[in-house]
Every structure is written in structure tokens, then in C-alpha cells.
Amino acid sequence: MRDAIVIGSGISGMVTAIKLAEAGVHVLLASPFPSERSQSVMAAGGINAVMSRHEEGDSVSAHIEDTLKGGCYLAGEEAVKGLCESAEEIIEYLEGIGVVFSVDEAGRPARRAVGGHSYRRTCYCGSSTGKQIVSALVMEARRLEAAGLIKRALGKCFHSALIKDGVCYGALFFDEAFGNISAEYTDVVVVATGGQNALFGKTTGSTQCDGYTAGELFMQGVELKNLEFVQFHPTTIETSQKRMLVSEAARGEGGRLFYMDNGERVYFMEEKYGPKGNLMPRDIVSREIYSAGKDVFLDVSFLKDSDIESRLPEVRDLCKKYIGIDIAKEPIPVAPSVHFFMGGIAVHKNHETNIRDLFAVGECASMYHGANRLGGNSLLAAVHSGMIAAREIAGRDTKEDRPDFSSAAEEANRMLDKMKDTKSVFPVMYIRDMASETMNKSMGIIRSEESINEGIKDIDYYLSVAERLSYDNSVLPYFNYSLTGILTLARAALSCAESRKESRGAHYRSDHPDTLDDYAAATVISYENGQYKVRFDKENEYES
């Protein structure tokens, strides 16, 4: 293996690049923004691992079972087994590169409880675990940049993959500095572009993660998987720009959810699910908050001020800054918000897609979480998936012959020029806003055939006018050319939701509330001649 391109510089992208570079592969690490601006820095709660000195009764097998159960047994058992078995080694790796975990009295990484887990196994760095991991990985990447093995390419926006006869040979990128699209050739491309937040507008995540890459690859023949499973985080606060996450760490430290009824607090999760009710899986907690039909609050004020300061400082600062609340004295008003996407690019256990030499890692790849993700498993999967992909790629042969895709770059640039002269009543950003409104209505916490079909009708209309819109020259050309890919991904997600006529995990349909054996399989969707074709993967073809 001679070289590789990694698209996306969050945790999964950096881990892939670092591990490839350590194996002697030259890596182009391409992204619009620096790693410090990736969504990875927002990960707060922690990273799961059953350590050698674990809580009594806990085990790796228990972590595996919790993960499979939380995902309603749609995730591949062998993949989940590999994820959980690698966890302690991953913690040791992160410590070795400078991640400073909070520690217990014995100086070992401290662990907290998070939703869906049977035991306390989530290691953390206060409530800024993602930020700590990103900082450590940035330093590792810089070391390998200095050695000439990683080349950073900032200001590069993905346009499309270079695919011929089912094999990937590189990608087209829009370069902000030069204002044009050019081809980058390579032996392997790794996509690490995160989830699909912009489909839903105001979420807990970064709108940099807009799903365009998955949508464009889908139109190029890459299969997608489990798009109907969208996780709502139960505890967020609203700001003018986005929903801000009140970390699950707050409930892990004993935080209690309640609403007021006739002047009395009703701890509804504990009443229905017992003492650990506040730490039920996120889909359950979100639906209960939604169904309460009242303002819901999260209370941590009974904790010692010193414990709040040492364990939840970011939560305290967040609430004080954005809603003027001191969590040591007042409860936090919370509501669910779109937070994580279990669905994405379909990959095999080695993280390769159905296109040879095209890989996907991190949240953009659907692999470990099934129908719902457990708290603390996202950071673990981000690191693990990067390591798995790098290990596979490093052993690949170098491509001796690479087709010439210069005509594809020329055509893409002609399309950019054409967009500047196209006029219509609606600008691109207006359609993006309307599409996100549609997705929130159609793919919310509780769905129905009626709401899903209304969404399909709306998105189909937006797609029908996408090439006749008034493109805004005041924004990056990326926002113009990415519209069709984003809308196509939205349409694919709605198709998956319409096809799954049951309720499972994060997909709840009021018209089909039961979980049915007929749907005990991953949803796989392909795009052929403008048609969306959904099938249920009962042969487990993506678990090999």
C-alpha cells in the first residue's frame, strides 16, 4: 500500500490516518475545517470499557450483551464482540498518547454509569472526553505530519468519488482556496464525515455533518443501511443556533427527571422503570419525555457543589451561559433532540463498502449500534473503526494502473459555472431549511405512515426543483452543489422508515407499535436509475 485519502478529520478520521501512517502509508487527510472544529469535540459523556479491575459482576460479555440488547439485536454479533473486546486496549492507547482520564482513589480511570448499561463502565475526562481525545490525536497527527507521512488538506470539500467498474480510485474535491474542483488519486479512500445533522436543522450536532457525502456516494452506487434509526438524546436545552447537549453524565451522577403535577414533582422514569429509570436507553427516555406532554426537568441540585464542579463542570457552565441557571440550585428544563445516526453507509466488518477500496468509519458508517446506540459506545466505535479499517488497508496492494478522471473534474467545474447563472424563486438555503422542517415532522420521535408519506411527497418536490434553483453566490459553492445529495439522503431515510412497518429501538411507529420477527434484520437501501430499493438483510451479508 502506497497512499490513502481520509475524508474527515474528527476522531475516526484521525485514528485511521495515524494508524495508516504508522504502517508506512502516505495519507492525505482532507477536510473543510481543522480537527478542533470537528463534531468529535462535543462528545461529553465518556467512552465505554470493561477494564481489568472492573465493577463486581461486570464483564466484556456483559458489555457485548448490553450493546446488542440496546440495539435490539440488529447489530452484527461478531462486530460488537470485536468492539467490546478491544475497549481496554483502546483506553490504554489513548492514555499512552496523552488523554488524561478522570481517576479514582487508586489512580485508575474512574467510571460512571450511562444509559442502557448494566454496570458502571464509562471512562471519562470530566464532561469533555471528546475534546481531550481530539487534542491528543491532533498531536499524534502532527508528529506524523512532521515525518512526511500525513499531509493535511484543509478547505477541501468532498464532491464525489472516482469509481470505475466497482472500484474506487480517489475523489473529486472542491478547494476553497482556488474555487475549483480537482481530482485526487489514491489506492484507498476512507470516509469519516460523521452523521447527518443538517437533515434535521437544529440538533445537538454540528451542521458541518450534513450527510452530503453519504447521499452522493449513494447515488454513485454505494449502499446505505438502517437510515430509519435516528437517536434522540433525551436531555438537551435550546439556544438560538442549536440544541445544546446536557450530557448523560448528569444522569450518570444521579440526576433525576421529573415534571410538575398539581404542585408536586413526578419522577416519572423512576415510577415506571424503578430506581435506574433515569438511565434507561435513550429511545425509551425520549419517548417518555415526549409522551409526558408537560415541561420536563433534570435535577442534580442535591449533589455536593464540589462534586458538580469536579464531575459536571461543563454542564454547569453550559446552563449558566445559555439559560442562566445554576444547576447546583435549580433544575434544568430539558427536551429531546436529534443526536446520533445509527444508520449510514453500509460496511462489512473490515469497514469496506460494497465498492472495492472505499471504506467508511465513525458515525457515517452503520455497524455497531443496530436500532439504538448506548451512551459511551460512540467514542469507542470511532476509535475502534479507524483501527480496524487501517489494519485492513495497510495490507492492500498498491494500484499500479489508475484510470484518468480528468474529464470528471472538468464536468464538475462546468456544473459549478452553470449554477452561477441559474435563477428561480427559491434560493438553495431556503430549500435546505424546508427539507429539515419536513424531516423533523416526518421522522420525529413518533412516526406514522401518514407523516412519512407526507415527507416523501415534500422531499420529492424539492428534488424536482433542485437543479432549477437560484444559487447563492454569497455562500461557498459547496452549499449549492451539495443540495441534491442531501435531499437524496433524506428521501432514502424516509424510504427506509416507510418500509419498516414495526417499532424497534429508535424507530417508533404509532400505526405499527409492535416489534415483529419479520423485520429482525438490517435495512439496506440502494439507488438504481433514480429508484430507491429497500431490502432487509436477513442473510447478514454485511456482517462478513
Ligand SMILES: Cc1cc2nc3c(=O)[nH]c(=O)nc-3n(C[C@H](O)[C@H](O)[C@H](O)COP(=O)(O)OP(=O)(O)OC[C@H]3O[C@@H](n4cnc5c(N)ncnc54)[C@H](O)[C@@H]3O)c2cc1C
Given for the second form:
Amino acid sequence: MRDAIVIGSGISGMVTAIKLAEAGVHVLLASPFPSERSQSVMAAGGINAVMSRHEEGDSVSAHIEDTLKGGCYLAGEEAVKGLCESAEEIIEYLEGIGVVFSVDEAGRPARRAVGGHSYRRTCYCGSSTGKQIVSALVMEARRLEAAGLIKRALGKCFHSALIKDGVCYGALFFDEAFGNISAEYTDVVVVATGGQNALFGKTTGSTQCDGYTAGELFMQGVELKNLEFVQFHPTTIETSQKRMLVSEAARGEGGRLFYMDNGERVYFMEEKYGPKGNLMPRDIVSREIYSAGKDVFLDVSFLKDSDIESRLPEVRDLCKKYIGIDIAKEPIPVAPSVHFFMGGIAVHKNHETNIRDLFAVGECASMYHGANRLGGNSLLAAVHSGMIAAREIAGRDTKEDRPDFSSAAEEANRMLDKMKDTKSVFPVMYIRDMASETMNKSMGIIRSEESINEGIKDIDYYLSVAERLSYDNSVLPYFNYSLTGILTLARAALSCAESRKESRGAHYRSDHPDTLDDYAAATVISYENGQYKVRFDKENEYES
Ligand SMILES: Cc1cc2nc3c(=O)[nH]c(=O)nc-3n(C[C@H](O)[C@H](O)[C@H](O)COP(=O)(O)OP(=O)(O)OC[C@H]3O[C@@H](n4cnc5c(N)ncnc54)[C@H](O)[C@@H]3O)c2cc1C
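The form predicted together with the ligand is what I need now, so please give it after the form predicted on its own.
Now the full complex is given, and it begins with the chain already shown.
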């Protein structure tokens, strides 16, 4: 294998690039912004691993079972087994490149409790785990950059993949510095572009991760999976731009949820689910908060000041900065918000898509989390998937012939120029806002046939508007050309939600509240001649 392009430079993209470069592959690591601004830096809670250094009853098989159970048995058993079995090695790799984990009295990585886990197994670096992992990976990437193996290219936004006869040969990128679209050829493309936040507007995630890549690839023939499973995090606070996460660590350290009734605190999670009620899986806590129909608060004020200082410093700073609350003295007003996408690009166990030489890793790929993700498992999956993909790719042959796609780049530039000649009557961002409002209403915490069909009607209308849309010169060209891909992804998600006539994990249908054996399979969706085709992957074809 001679070269590869990795699109997206969060944790999964960087791990892929580093491992490929270490195997001698030349990598173009492309993203609009530096890694230090990727969503990965926001991860606060930690990364899961059962370490042989820790005895206390936990085991890798318990981690596997918790992950499968949390995902309502939709995630592939083999894939989850590989994920959990690799966790200890991943922690050791991260320690080896300079990630400093918080330690317990015995000097071993300390672990905190996180919802849905039967043991404390979430390793953390204070409350800045993601930041520390990104920093260490950036240093590794720089070392390989100096060796001429990684080229980091900033200001590059994915436009489309170069695919011929079911094989990928590269990608078109919009270059923010030059304002044009150019073709990059390669042996293998790895997509590592994160979640699909633009579908829901204000979420806890990064606005950089808008889902466009998944939507565009879908239109180009790539299959997507499990799009109906969108995780709502139960404890977020409202700010003007986005929702900010109050880390699960706050409940892991003993935080209690309550609402007020007749002047009395009602600890509704503990009343319904017992002493561990506050740490129930995220979908259950989110639904309970939503169904309570009252203002809900999270209380950590009974913890010792020193514990808040050492274990929850970022939660303390966040609440002080954004809502002026001192968590050592007052409860935090919280509400659920979209936080993570279990669904995404369908990949085989080696992380290749249904298009040869096109891979997907990290949050943009759907593999390990089934119907719901356990906290701490996505950082693990980001590192693990990058390692798996790199191992597979490094062993592949270099492509002898590469078809010429220069006409595709010319056509894309012509489209961009044509858009620039006219002014839009519909501002692009207005349509994006309307679409996200639709998605929040139709595919929120609780959905129904009626709400989903309303959503489909609205998104189909926005798609028809987008087709007639001309250039909105008040926003970057990227926002113009990405609109159709984002709307198509939204439409595909609604089709998945419509097809799954049951409730499972993060997908709750008020008209079909039960979990049914008939639907015990992943949802796979493809796009054929403008039609959205959903099937249930009962044969587990994506497990091979
Ligand atoms: C607030 C918050 C807290 C979290 N805490 C935890 C936690 O404690 N533990 C845990 O396990 N998980 C946590 N998660 C989830 C976890 O952080 C993510 O799933 C993980 O970091 C995703 O990594 P990634 O490499 O897949 O993507 P990201 O880190 O999101 O990186 C995506 C990259 O793709 C680039 N990109 C996007 N679109 C394009 C495009 N069109 N063209 C080119 N490049 C593009 C971006 O610029 C970026 O470089 C948290 C998430 C949030 C939002």
C-alpha cells in the first residue's frame, strides 16, 4: 500500500493516520480545522477498559455483556468482543504516547462509574480525557509528519468520493483557502468525520460534524445503518449556541436527579429504579426527564468541596461560566439533548464500507453501539476502529491504475460557479434551521408514525426547495453545497425510524412501545434512483 487519505482529524482519524504511517503508508490527513478543535476534545467522562491490573470482580466478558445489553443486542457480538478485548492494550498505548490518566491510591488508572456499566471501568484524565488523548496523538502525528509520512492539510472540506465500478480512488475537496474544488487520488480513503449534529441543530456535539459526508456518500451508493438510534444525553444545559453537557461523571460521583412537587424534592429516578436509578442508561433517564414534564435538577452540592474540585472541575467551571451556578451550593437545571449517533456509515468488521477501498471509522461509522451506546465506549471505539482499519489497509496492494476523475472536479467547480452567479431567495441556514426543527419534533425522544410522517413530508419539501436553491453568498460555499447531503441524511433517518415499528434502546415509538423479536436486526438503508430502501440485516452481512 502506497498512500491513503484520511478525512477528519479527531481521535479516530488521527489514530488511523498514525497507525498507517507507522506501517509505512503515506497519509494525507484532511480536515477543515486542526485536531485540537475536533469534537474529540470535548469528551470529558472517560474511556472504558477492564484492566488485568484491576481484580475486584470485573471482567472483559462483563464489559462485552454490558455493551451488548446497553445496545439492546443489536451490535455485532464479534465486533463488540474485539472492542472490549482490545481496551487494555489501548489504555497502555495511550499511556505510552503520553496520556496521563488519573490514578487511584495504588497508582493504577482510577476508574469511575458510568451509566449502564455493572462495574467502575471508565478510565479518565480529570475531566479532560478527550483533550489529553488528542494532545498526545497530535504529538505522534507531528513526529510522523516530520518523517514525511503524514501530511496534515487544513481548510479542506469533503465534497464527494471518487468512485468507479464499486471501487474508491480518492475524493474531491473544497479548499477554503482557494475557494475551489480539487481531486485527490489515493489507494484508500478513510472517512472519520464524526456525528450528524446538523440534523438536530443545537446538540452537545460540534457543529463541524454535520453529517454531510454520510449524506453525500449515501447518495453515491454507500449504505448507512441504524440511523433511527440517536442518543439523547439526559443532563445538558442551554447556552445561546449549543447545549453543553453536564458529564455523566456528575452522576457517577453520586449526583441525584430531582424535581419539585409541592415544595418537596422528588428523586424520581431513585423512586422508580432504586439506589442506582440516577445511573440508568441514558435513553431511560432522558425519557423519564421528558415524561416528568417538569423542570429537573441535578444535585451534587452534598459532595465534599475537595471531591468536586478534584473530580468534577470542568462541570463546576461550565456551570459557573454559562449559567452562573456554583454546583457546590446549588442544584443544576438540566434537560436532555441529542448527544451521540449510534447510526452512521455501515461498515464490515474491518471497517470497510460496501464500496471497496472506502473505509469509515469513529462516530461516523455504525458498528459497536447497537441501539444505544454506553458512556466511555465511543472514545474506545474511536481508537479501536482506527487501529482495525489501519491494520487492514496496510496489508492491501497499491492500485496499479487510477481512472481520471478530473472531469468530476471540473463539473463540481462549474456547479459552484453557477451557484455563485445567482442569489438565493431562501437563505441556506434558514432551511437548515427549519429542517432541524422538523427533526427535533418528528424524531425526538418519543416518536410515532404520525410525527415521523409529518417529518418526511417536511424534509421532502425542503429537499425540493434545495434543488431549486441558488447561491447564498452570506455563508461559506461549503454550506451551500452541503445542504442537499444533510437533508438527504435527515430523510434517510426518518425512513429508518418509520420502518422500525417497535421500541428499542434510543428509539422509542409511542405507537409501538414494545420490543419485538421481528426487529432484532440492524436497519440498513440504501439510496437507489432517488428511493430510500430500508432492510433489516437479519443475516448479519455487516458482521463479516
Ligand atoms: C460533549 C461531549 C462529551 C463526550 N464525552 C465522551 C466521553 O467521556 N467518553 C466517550 O467515550 N465519548 C464521549 N463523547 C463522544 C466522543 O467524544 C466522540 O464519539 C468521539 O470523540 C468521536 O471521535 P471521531 O474521531 O469519530 O470524530 P470527531 O472528534 O468528531 O472528529 C471529526 C473530524 O471530522 C472533521 N470533519 C467533519 N466534517 C467534515 C467534512 N465535511 N470534511 C472534512 N472534515 C470533516 C472534523 O473537522 C473533525 O476533524 C462525547 C461527546 C460530546 C459531544
